[in-house]
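There is one chain below, alone, in structure tokens, taken in the form predicted on its own.
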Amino acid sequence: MAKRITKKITIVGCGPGAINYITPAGLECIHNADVLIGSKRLLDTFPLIKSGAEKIKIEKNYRPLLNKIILLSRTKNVVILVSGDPGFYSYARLVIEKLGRANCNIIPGISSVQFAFASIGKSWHDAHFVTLHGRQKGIDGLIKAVKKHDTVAALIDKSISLKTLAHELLMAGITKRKIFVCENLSLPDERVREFNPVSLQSADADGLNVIIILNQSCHSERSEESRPYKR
């Protein structure tokens, strides 16, 4: 059972990427922090906000870092930055398991999945979620989910290419789906495109993406991108 620490740790969900999608409550916590902990990308987002705060980068040190967080909290206001929403595939889970819920103050954020569904104008109350970040073997689970659920959202990184995803869908006999590839959401180079399993074979994407797969016939059977989406 987690011991009571001196000060609560604050975990801030930083949204899909752009600073203007962070909640005012989250920005206030960041401004008042003595220590900011997060990925390089998130720490670089706040070069002027609370520039005097100590910054600690999360890398492969994320498990040993938990003990340091406890020590820092004895005298400092510690804020942990996580991408998207803290409750959706984030470092927050490990922090809460280690420190205990009573020792954490959690500021929710907009998840990339929320943002992706908003970008394509679809509701997501019935969606099934899968993450393939660094999990190339997890593609089998994604295919099973697509067969079972009408709406599937997947978090995908460079470990799985869109060409590989298309190949696995077609090999499984899945040919009639709408597939939305949502890249760099909320950022200046945001790109949201619609495909079907055939046209996805010639698609490419860079970095972290949200893939939304809908169980309904595609409007187009072209072998290239059927259309870009503009918000």
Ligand SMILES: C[S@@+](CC[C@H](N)C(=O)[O-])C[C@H]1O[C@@H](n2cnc3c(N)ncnc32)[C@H](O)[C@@H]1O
The other form holds:
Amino acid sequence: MAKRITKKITIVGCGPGAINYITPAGLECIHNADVLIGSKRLLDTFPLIKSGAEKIKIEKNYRPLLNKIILLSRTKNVVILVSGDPGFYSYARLVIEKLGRANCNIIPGISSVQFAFASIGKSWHDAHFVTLHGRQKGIDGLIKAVKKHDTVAALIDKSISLKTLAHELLMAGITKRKIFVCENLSLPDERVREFNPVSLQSADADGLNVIIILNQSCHSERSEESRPYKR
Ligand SMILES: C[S@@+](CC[C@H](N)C(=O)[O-])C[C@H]1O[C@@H](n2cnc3c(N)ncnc32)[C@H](O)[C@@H]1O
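Given the form predicted on its own above, produce the structure of the same protein in the form predicted in complex with this ligand.
Full assembly next; the chain just shown is listed first.
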């Protein structure tokens, strides 16, 4: 059973990365925090917001950190920063499971997938989502999803290369797809590029990536391979 804590902790969805994509409600919570908890990247995004706030980095300590969060919340205003939206593959799930929903205040954020679909001008209401973030073995699941669904969005990290992804798609006989690699969204080094399974073989990627894979027969538009998108 979830433990009762004295102050509600707040989980803020920080959006894809640029500070102007976080909601005003999220920023207000960050301003009022006594303790800010998040990845190095997110803590670095808010260096000047409140000098007095204690900062705790989330690394591999995310499970033991849950007990510390409970202790801190007895006397302090604890704010946990997560990237994108808290409801989409984030630390929020573990925190809510441990502390109980009644003890958490959740501020939504713009998810990287929302941002990616906006960047390519496509709807995402019928999309199927897969994460390979920290799960290199998830590639089989991604291939199955691509066979079954016309619109697939995948979160990937450095553990999987685009070359490997291209290889797996081609090995599975998937040759006709539009593949959008949406990298470092909202950040100064953002790149949004279009490929097909063959051209993806020679693509590079660095940093944070959302991959959108569309079945061409359902998304029939003029195709321009390896086309860089400019917002
Ligand atoms: C742990 S998941 C968190 C997802 C997050 N809760 C969301 O709603 O976007 C981290 C993954 O999100 C994606 N991601 C986060 N920020 C991104 C950005 N600015 N550009 C592209 N992908 C991003 C990457 O696939 C990264 O590996």
